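One chain comes next, on its own, written as structure tokens: the form predicted alone.
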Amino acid sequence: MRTTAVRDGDGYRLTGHKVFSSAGPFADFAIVVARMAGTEEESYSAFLVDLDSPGCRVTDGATPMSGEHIESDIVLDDCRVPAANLLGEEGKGLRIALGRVTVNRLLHCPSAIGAARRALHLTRDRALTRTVNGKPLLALQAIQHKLADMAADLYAARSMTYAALAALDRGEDVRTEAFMCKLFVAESAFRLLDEAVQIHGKDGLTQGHEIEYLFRKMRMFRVLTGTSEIQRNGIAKGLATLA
């Protein structure tokens, strides 16, 4: 990690470059994890950084394939942060960051589930109204089976996410379950959208069509908040520690 924090009296000075800062273009502050400079062992702390602070610049970030302008780069050049903006204890920043990721994995899942549900409804309506040889597309058993698989995937993804979120509310450790939910929801939502594009035909490939947009959105979800491969690593690690 290249962003560093240096103690400065009753505060800190941060220098570095934070990329892929979601909501950066319109956020008031950012959570920045920085390596503590000048310490014997590597340690990291988390800070709340006011994006209007001197020494802090928010620049245009990369535009993701969804086309949404929600990313920015945050450039810190000797930016002073008061001690009151330290999150938790000094040197415990990675624990805070990784703890947030667990919750974020679960909180991203309902968004993907909602997109998948919308795609299923649009695809069902398409199959009901699109005619082939004088009959609705839905009269074809192949289409019926595709829609059935889509509905089953959606139900399974929603059920496991609800169960994990309920366990989180009860204060249980759901790190492994969060990995499982993120993996299954991401992969099943993408499969569902892929079938939705297929059933919509050329319309589903057309820019400006809702299905085309949702397809691009769900493709991103297999990478955001950790790739599917990272989720599998986390699940395997969790299984290895089972009593």
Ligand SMILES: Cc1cc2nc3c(=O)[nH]c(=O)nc-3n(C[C@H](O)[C@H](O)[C@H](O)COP(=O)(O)OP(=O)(O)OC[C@H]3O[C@@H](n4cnc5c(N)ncnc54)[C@H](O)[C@@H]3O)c2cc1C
Given for the second form:
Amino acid sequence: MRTTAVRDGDGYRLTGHKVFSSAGPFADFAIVVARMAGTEEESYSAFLVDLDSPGCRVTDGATPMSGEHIESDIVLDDCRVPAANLLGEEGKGLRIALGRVTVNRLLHCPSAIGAARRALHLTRDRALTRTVNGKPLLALQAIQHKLADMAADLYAARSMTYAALAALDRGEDVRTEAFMCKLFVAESAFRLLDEAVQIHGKDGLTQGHEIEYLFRKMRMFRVLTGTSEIQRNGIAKGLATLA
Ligand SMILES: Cc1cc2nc3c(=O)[nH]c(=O)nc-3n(C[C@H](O)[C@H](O)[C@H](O)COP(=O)(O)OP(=O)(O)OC[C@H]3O[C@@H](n4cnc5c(N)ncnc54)[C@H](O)[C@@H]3O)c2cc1C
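Since the one above is the form predicted alone, can you give the form predicted together with the ligand too?
Complete assembly follows, chain above in first position.
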């Protein structure tokens, strides 16, 4: 994080550029984590920044491969933020940001599970209705096995997400479980969509087909809200405390 915050009287001045800020086109404010300038040790603080503040610009930014454009770049150029907009204590911003990430990660999983379920249903229907050599695709054991693996992946992804969310509701610390859910849900949804494309044949490769869109969307989920590699790093750190 290269965005910096400099103390300025009873406030701060922020300078930096954040790409891919979700909900940027319609958000009123952003939570910005910035490095405190002039401190020897790395120290980060979190701020609520009104996006119509002088010195703050919200620009279009790049379009991701899903084709949906709900992100913006947020450009801060000596943007003044009053002290009242400091979130928590100065220097504790990273803890605030990372604390929020566990819940955020878990809340993204149901969207991916929904997309995977939709893909499984479309693929099952396709295998029932598409005939080759006078028989439905579903009569082929090779296709049955693919669908069986897809269904098992989906069931596992959904079960572990429900279990982690229930534990979160009980007030338990689910940091490691959230890493596991994000990793497994993203990887299994991508596997499932890859097979869905395969079973759909040329239609799965055709722009504008729902399966083609879901494939691109699930490909992104292996990077968004923390890449699969970062989830594995987190799980490895949590191994010592696993029951
Ligand atoms: C559509 C979209 C929306 C987004 N919305 C937001 C948002 O609202 N807020 C926000 O803050 N960010 C957002 N992001 C950013 C997103 O979280 C990052 O793109 C993602 O975390 C990966 O970071 P990076 O792109 O800098 O990749 P890099 O960090 O450059 O990683 C590149 C590769 O190196 C690997 N890698 C990096 N570090 C390690 C490591 N320590 N160990 C092992 N492997 C490693 C990664 O796993 C990856 O495979 C969004 C991105 C997109 C595309």
